[in-house]
Structure formats: C-alpha cells, structure tokens
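Here we start with a single chain on its own, the form predicted alone, put down as structure tokens.
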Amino acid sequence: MSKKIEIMLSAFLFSMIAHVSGCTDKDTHNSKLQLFPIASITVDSASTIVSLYAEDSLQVGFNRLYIGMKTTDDGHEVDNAQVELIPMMDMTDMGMMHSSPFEEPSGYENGYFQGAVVFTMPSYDMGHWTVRVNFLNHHNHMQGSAVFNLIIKNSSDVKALTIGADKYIMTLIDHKEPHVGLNDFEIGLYKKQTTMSFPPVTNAMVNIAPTMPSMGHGSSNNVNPVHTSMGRYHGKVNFTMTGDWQVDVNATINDTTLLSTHYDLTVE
C-alpha cells in the first residue's frame, strides 16, 4: 500500500465507525438528477449521513459518482466540504489488493459533490469493489470516512495494455446508444506507476478510425480525439450506416508509439 494511501487512511481511522442503511428500492432514482442510488451510511462519529449515487448501475469503465451529505442533527444539507475517494478492489483469493483511475470531487454543484471512478475489472466471488469517501465536513468542522461496498458489472469498455514495461489503462466514456451520424467520441487514458497509483496521460496524440468489417469500408468527416482534462479526450466518429461497427484506436507520445487497441460498438 503506498505512503499516500497509508496516511489517508490513518488520518481517518478514528472516525470510521459507521452504520449502513442500504437503498432497498434500486428502481427508483434520486428525483435531483434522476441519479440511481448506491447506499446510504451514517458516520455517528461526524454527525454525517453520506449517499451514494450514480447515473447507472455501476460497471467496468468509466463511471461518474455523486456524492451527497446530510448533518443528522437538523437535516442540513451539507455544500461545503472536502471530500475525498479512494477506490480499492480486495482479491482475496489472490492475497492483494489495487486501486484504480479515479477523478477526485472538484466541487459543489446540483446538490451533489461529484467525482468519478474508471473500475477496471468486475466483482466476482472472491474479488470485491468498495470506495472510500474521506470528508471534512465545514458545516459542523468533523471529519469522517464512509465506506461503500460496489458490485461492478462485467464491460468490454477497458482495457488493459503494456508497452515494453509500461503499463496502462484506457477506457470508453459516454458511449451509450450510438447512431447514424457524428456522434461524440471520448476516451480516458491512464498510466499504471504502481497497484495505488493511475495518474492520467495528458499529452497523447490519439487517432481514430472506424471501420465496418462486415461491409469492407470505413467513414469519413471523423475528428480525432484531443486531450481536455484529467486524461480524458474528446473527438467525434461518424457512423454511416446501423450495424456493428470497429474503431481503432491508436496514441502516440512524441512520435513513438504508445497504444493500439479498438472498440466494437453496434449502431441501432
């Protein structure tokens, strides 16, 4: 576990004595931004309740989080905090334990404080998912730390590649339903340092270009994709026709080589 980790979780220890209250209705969504509920747990020691939400179940990739926070004294709704995420997936039948890509809570915005979190493998039987939220509640000056336990669904939206003894992680984001037409195109893309740390590479050079194996032809009017921050980037890819399409794609840091890998995507 790196330095960094160890001195979070010290720095919070004290304050994670906490009782769960799970949603019990995972069909309904918060009515705020018709967000789907994770979990609810109520940290005594800060006089906090900590939600949990996301815009979906949650799923191998890339997916936002938002947290919201209550006083459990009067109810108040807390916008001004420092909230912290440290995402960890617990293999116990391989005896260790990783971190991931994750995208810390920048602000206060819509009721919630929001962050995100790429999970690069699904939960299985012996492998388990939790997030941390660490805070410092400004409304009451407590601290506390709230821990969540994920199930993440199995996606084809990661992946995994080396590059001599580099290591790194790319993922899809925000590609549901895609269509006839220009449609938005975006990556996120990771270098693994070690099991704890996923900083972001921001100066890729990333080429796309879509093909229609089962039709032998490609499109044309695509815009590459370009860094806009925290490692993600922003092109778009057009479709001409529904069916299933592939899109290579291919980063290059100073003219060499980096990542070539592709995405298969089905147009309806």
Given for the second form:
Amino acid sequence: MSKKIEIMLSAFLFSMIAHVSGCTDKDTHNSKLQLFPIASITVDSASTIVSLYAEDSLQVGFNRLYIGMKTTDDGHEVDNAQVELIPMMDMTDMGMMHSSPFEEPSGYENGYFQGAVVFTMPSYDMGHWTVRVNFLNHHNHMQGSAVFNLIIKNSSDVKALTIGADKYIMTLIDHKEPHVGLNDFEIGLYKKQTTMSFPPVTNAMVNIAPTMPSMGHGSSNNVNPVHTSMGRYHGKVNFTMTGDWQVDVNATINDTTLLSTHYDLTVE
Amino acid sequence: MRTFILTAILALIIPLTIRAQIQSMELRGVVKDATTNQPISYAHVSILETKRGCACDKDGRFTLSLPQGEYEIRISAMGYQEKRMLIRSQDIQASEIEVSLFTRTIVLTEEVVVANRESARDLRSLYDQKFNTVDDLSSKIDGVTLIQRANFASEPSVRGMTSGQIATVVDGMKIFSACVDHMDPVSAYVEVENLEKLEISKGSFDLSLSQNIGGTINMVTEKPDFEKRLFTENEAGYESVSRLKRVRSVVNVSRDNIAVRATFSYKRAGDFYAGKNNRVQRSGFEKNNYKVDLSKKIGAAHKVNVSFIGDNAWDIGYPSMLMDTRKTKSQIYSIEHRWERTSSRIRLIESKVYANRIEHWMDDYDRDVTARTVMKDMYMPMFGKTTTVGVTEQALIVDKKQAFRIIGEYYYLNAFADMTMESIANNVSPMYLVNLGGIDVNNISLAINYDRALNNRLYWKLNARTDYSDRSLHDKTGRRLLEGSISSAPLHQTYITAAISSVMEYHFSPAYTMSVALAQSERMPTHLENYGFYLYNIQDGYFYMGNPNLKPEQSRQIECRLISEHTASRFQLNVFYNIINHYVIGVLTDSEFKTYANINRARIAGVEGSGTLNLAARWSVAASVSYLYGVNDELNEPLPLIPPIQGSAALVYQNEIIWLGLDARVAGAQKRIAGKTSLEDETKSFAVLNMRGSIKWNSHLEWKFGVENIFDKLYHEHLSINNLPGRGRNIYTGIIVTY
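Since we've got the form predicted alone here, give me the form predicted in complex with the partner chain too.
Now the complete complex, all chains and molecules, led by this one.
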C-alpha cells in the first residue's frame, strides 16, 4: 500500500518539477542516442566535416553507423544530403578486396544519417576495413567522400554457409543485453552475389528454437522471425532464466536450407 | 515378540485398575437459559466418568450424590448447547452451582483438543492422547489424511482436497507457506504446546474463516489463563525411531488482570527408520518454537491479547523430494481486542490485527546431483518468503432463538520465491529465475453466519460469504519471466467470489440427530496457480507455469450426517458428494511444462463413520472408517492423492492415574490411481498397531510412553510422496513435570 502512495507522491513531485523547469528537456532527444565517436574527417574539397559514430565499438556483425556532417565555412549542420556507404575489406596478404552487406543511410534523423554495415570478419594485421562515405551536400551543393579506417573486433554474430555455388550470410542484430523473459530476436540474411554485392534475402522462412544445453530444455512462446525490410527478420525469443542459452536458427527457401546454425547467448 | 508385548501391556494395566474407596459428596445446581436467565425445565445432567446422571426438575434444579474426586459433568437440554464442566469435590460449596446454557446452534466444526490440560476425560478422550505433533492432532479427524514428504510436518488433505482448496489458519489468521514445493505446510510453524485445539470444518458449509471449497483447519492457540497464578509444565521426551530428543516448557503467570503464557520447545531428530530396520537417509531435522502471550482484562467485558509465535527449523531432510530444507523461519504477531458480555444481545465484538512472515531456504547440496534424471548435474538452492498482514472484525448478536455472526476481513499477501541453478561443470554460467515474482494479493471478505432454532427439534444455519481479491506482480524479473511465457495474458487480475450454504438439523430425540447441508461455493486460484513460474511438481514430474486467467473453482456439495449420542456411546455417519466445476489441474503445454488450467468437472464422494462406546466404567472402544471416491470427469480417471478405504480402532483403559490405549490403523489397497495426471502408483493395504499410555504418578509428575508400529511393518501410505515409507517401530517416552 505504502508503495503505491510513494509512487503517487513521487509522480506528483516529479510533475511539479517538470512544470517548473519545463524548458530544460528541449535537446534531450539527441542525447537519447549514446553514440560512440569513431572519427571525423574534414573533406576540404567539399568544405564539409564528416563524422562517423557507432553505438558501440565496431565488431563483426550488424553495426549501425551514424554519419554527421557540418559545413566548414559556416558550421551549419547538414540535414539535407545524399549519403552512400561502401564498406571494404582489403586483405593485403591475400591480395584481394571484398565488401560486405550493408544498409544505405535512409535519411536524416536526430542529427545523423543512419545506415548499417554487417562486418563479416575481424580486422587483422594485414587485413584492413574501411568505410567510404560518399556524399552530396545539398546545403553547399558540394560533393565528396571520406574514407574511414576501422578496427573491427571479432564476434560470433555472423554465420556464413555455402550451398553449391551460393554463399549466404546471417547476422544477429541487436542482442546486446538479452534479459529474462521475451526478447526481440532479429537477424539479417544476405546472399553473396559477388565479392562486392550482398543483396538481402527477403523470402526465407526462419525458424528459431532456444535451448539450454546445461539444463536440456527449451522455452515456450517463441515467435519465429519474419521478414520486415532489407533482409531483416524480426521475431521473439523467450529466455526463462538467466544463464547460457543457445538459439538454433534455421533459414530455408522453398524447403532448401540456406543456413542452419546456432547463436550462444548469455542471459544476465 | 508379539506375545511379549501384549503381556507387557496387560501387566501394566491390571495393577492400576485397583482403586481406593473414597468418601461421597453432594452436588446441587440449577440450570438456566443464558439469555433470559429463566430456569430450564427437565435438563439432563450426566457424569461422564461414571455414566450416571439425573434430570432436573421443572424449576431446573438437580441434586447428585458422588464419591469425592474430580468429575466432568455434561448438562444438556433440548434446544440448548450442551455444556461440560469440571467439578472438584474440594471446590463444592454448600450453595448450589448455576449453569447457564445457550440456545443451540449448529456446530459444523470438529475439534481435537490438546491434552495435557485439565481436559475432558469422556468418550472423546480416546483421541485426547498425549499428542506429540500437530500432525498427530489433525490425523485424528476422520476425513483428514496427511500428505507425507518427510518425517516432518505433513500437508493435510481434507476429503481429497489440498492446498488452495482448503485453508489452514492460526486463530483465524491467514498464513501462507513460503516454499513453492509444499515443503512447509502452515502447520509446520506451530507446535502442540502453542495450541488449545484444532478446529476442522470439512466441506464448504462453514466458511467463516476462509474462502475455499474443501474445508478449514483452524489451529486455535492457547491463551493465558487468569486462574493460574504460577503454573509451569515441562516435558522431556525421546523417540527411538529417529533418535528424536525433545524438550518443551510452558509457563503461565497471572496477577489480577494480567496474565502471561509462554512456551518454548526444542527438538532434534536424526534419520528415521522405516519398518524392518530400513534407514531413510537424510530425514532428520532440528527445530525450535516459542510463543508468548500477554492478556489484560479491562473492566468486566474487555480483554486485550498480544501474541507472538516464533519458529525456526534447520536441516530438514526431505527424502521424498529433490531437495532438503536448510532453514525456515517464521514470525506470527497478533493483537486482539475482545469485548464480551453474555447478558447483552450483542454478545461479542472482536477486533484483530495481525502480521506474519515466513522464510524458507532449501537446497540440494547434500544430494548426489549426478545420479538423478531431473536437473542432473545441477544444484538449485531456492528461497521463498511470504508476508501477510490482516485485520479482522467480528460481531456476534444473539437473540433467544437466533444468533447472527458477521466477520469482515482484509488481508494483504506478498509472496516472493527464487532459485539459482549452479552447474557442477565449470564452464556453465549460473542460472537464476524468479518463481514467485513479488506477488501482491489484496483480499477483502465479508462472512455471515445466521443460526435459528425453528423449534425445539429443528435448527437452521445459513452461511454466506463473499470475497474480492486484487492480484498483481511487482518484481521486474518475475514480471518479465511470466510475461515471456504466458501469451498475451494481463498479469493483473481481480476476482469476486460468493458462497452460500444452508444446514438443517433435526433432533428426533436428545440422542438422535440428522442434518442435511447444501452448499455452493467458489475458491479463487492460489497465488501459485496464478503466477507461479517454473514450479516443479514431484507428483507428476513436470514444471508448472501459472495462469493469471484461471477461473475460480466452483463447487456444489451436499452432506448428510446422522449422529446418535448417548451417555455411553456416540456414533456418527457422514455421507457427502461434491461436484467441482472449473477444477484446476496442470495441462501439458509442451514436453516438459504444464500450465494450470480449468477443466470441466471433477467429483468427490465419500462416507465417514465413527463410533465410540464405553464398555465398562473404565474401558472404551472407538472405531472409524472412511472411504473417498474421486473422479476427473474430463480425463475419465480417478483424482490423484485420494486415500484408500481406511479405518482405525482403539481400545482404551483409563482411571485417575493411568491412561492406556491400544489402537490400530488399517488402510486398504488403493488401485484407483490418476495415471494420466500423476506418477502415483498403486498402494498395498497395511495395518499398523500402536500402544500408548500415560501414568500420573502424582499431581506433579506424569510419564507418557508408547510403541508405534509395534510389529515394525514396512509400509507406505498412498499419500506418501514417492512412496516414502512410514515409520518403523517407534518407542517413545516423555516425562511431564507440572507445578
């Protein structure tokens, strides 16, 4: 009972404070995104500073990239531009280069142009990841490009499988802190057409089954992911306790299995 | 061996039957109506020890000539509640005693009074043994069977109904077990020396204390006695079957308007032995219990009582379960104000505030987890706690031919339970889940009891009750877990239930009574059935998920009772039939989980017969038999945990010094088992013979003793979980010192 009163009281007090200081939360929507700055490059030829941010340090798997731009002369934040991403892995030891799946920035939101890259392998001594940002700044009508050198840490988010001549890539999306109960479970599924082209697979059937190897049981109430957009499949996974879980994922098209793999997740 | 024991029993009995000659005294009295103060004509007075009696004259007066000594007399009259009084020759004055009788009301509860008091030694005293445990008490009532999981407090089943279908309360206070695996029935937190009596109402014909469909067990605690200025009772006892040692102590002090009663007990048991010397590993325990009561009279009508019961137990072995109890702790507080005036139309107003908290820790650190199939290679310590706070208010209004009792109650329950799973493998992260996610239950109820004497032979009782309950979860993890596993159910839930019953009792004569009772009642799901998460049920081997959308179980019941009561005998026959709709059971959701769900219908029918008969002045026999039939109509199979046909018989000898009884418990085979819904198997029939006795050496010293399971039978009860065997031959003894 007292808890309810306490909550009501604090809600009341909070509303008082919010009323008094009603103007202070104007710019909080930007700080909602706690972004991790990667680098800023000044492109003199286009009088534009291009800054790259991510939600965390970059790693193998699905990474959202945020691009902020300012014009150098008037310091104007660029909110109208055309932006392109090109991820590239240069394996100098093997003498080859390849790209990876990515999502083009969709538009300007909250101060950034937001896209995503699925890094398919980690950086290593002789292998360097870059992301080239091509832009057309509609504010000063200049275009240019900035190339960011990136260090990509390893993870086990990306699974790849070759079926005959076809190679498919699957990645987990946003599983940073799985908690007990129902969690969003999202994967990205892409086909490797060439070393430079990874179109999304949009017509796969994806089944998931979480299990706990140490307990020998699974959970109920899971929702198999279905395609939403750009090769992303969204479903739900239910973790009935903390501990080490394994989520089996199986993707098929017309009963042909593209990928059958599992992800190991530790639920805190 | 058998002949030796029987000879020993007889050798003990015979010398003590000799009794000294005593002088006689004259007892004169008058019997009056308590409400009108008018004399009652032709009331009957009988002396229970001697079976002698007399009738009062037209003006309610009687005279009895008796040898000197101590007697219990019973005063009865048509249309009035009988009264029993203890008469001591030294207390008899020249003047006559005055006895007030109240208008009769229908009493639906049966009670077992704790002995060791200046108790009635009438026919029912067959059951007034020197009880060692609360289980001993409850098992003396026909229709009550104990679900055994250990050599420790058992969970009572009343006419085939358990847990949420029945209620166990202490002085009417709601208390909820903390363990999600039923390892701590409420009776585990109360000891015999705390109690005055156990009141049991079977079925839903008396719902004054709780909303349910199966019955209420009320553990009525003993209050301070203002008559005893300084009284102490100390007992030390031993039981061979588990090398149990016990001490218990009671102190009662009173000065003028204040009285204090305190009890303390401690017991410790090792592993017990089943019949044929089969040691049951990890079945010991250690326990202490204390109770303090302070009573104060204010004026003639007011009384305040403050009460506290504390109970702690450690290392309780649960051989039938996967885990053992590491520790339990309970605290029960109450303050009660009572206003009582027998001459007034409003006779009683009682207010009570109470609070209690139970904590229960269990684990399997003493088990070989590599050798089991369930939760293999995993330790799983579990914790549970409940906190209950409540207020009750009741009033009793009595008129000449009618009585009206109204009871209002509010209580709040908070329940939390969690578990950790620790793999013996190093590379596995520990696992954690919340079994009961901070469940909040707010419950308000109103119950009324109306009694009316339609005429001298026909009585009517109406009982009605309604409850409102509001439930939700506040633990974040608990909410997430439950929300994740039950699809689209809102966790917040409210219930309104209503129950009504009507009882007609007809007296063919003072000796023969018949009653017919009808009831329609509902019981809300328990907080475990609503919100439990991952509850392991050893009875079917499944993990259970709660269901916030459960509907209340609904019951329609009928019961007929026939009672014949003479000075020297008493017989009773109960026949009942109970139809339960929305019966709650676990329904498979996948290969290892079940969810609580309502099924269409279950039915339970049964018959209970009991009788006591005084053979001669000091010898009496008692026998009882009961049979239950339960069927799950949806699955067309028997209900689980239904006891087989069973009975008991006892032969008792008693005089002022010695009390001696030989009793047998016989249970038939149970072949009707719930094969689809439980893992129970068929149980063979068995018979166990016990001998008990007590000898009062003088007014200060009493020796009690007994041999249970004399022939050391290896057997198990049908209601023993995982066929936990019953105790083998047990020789117990105790010395009671009273001052």
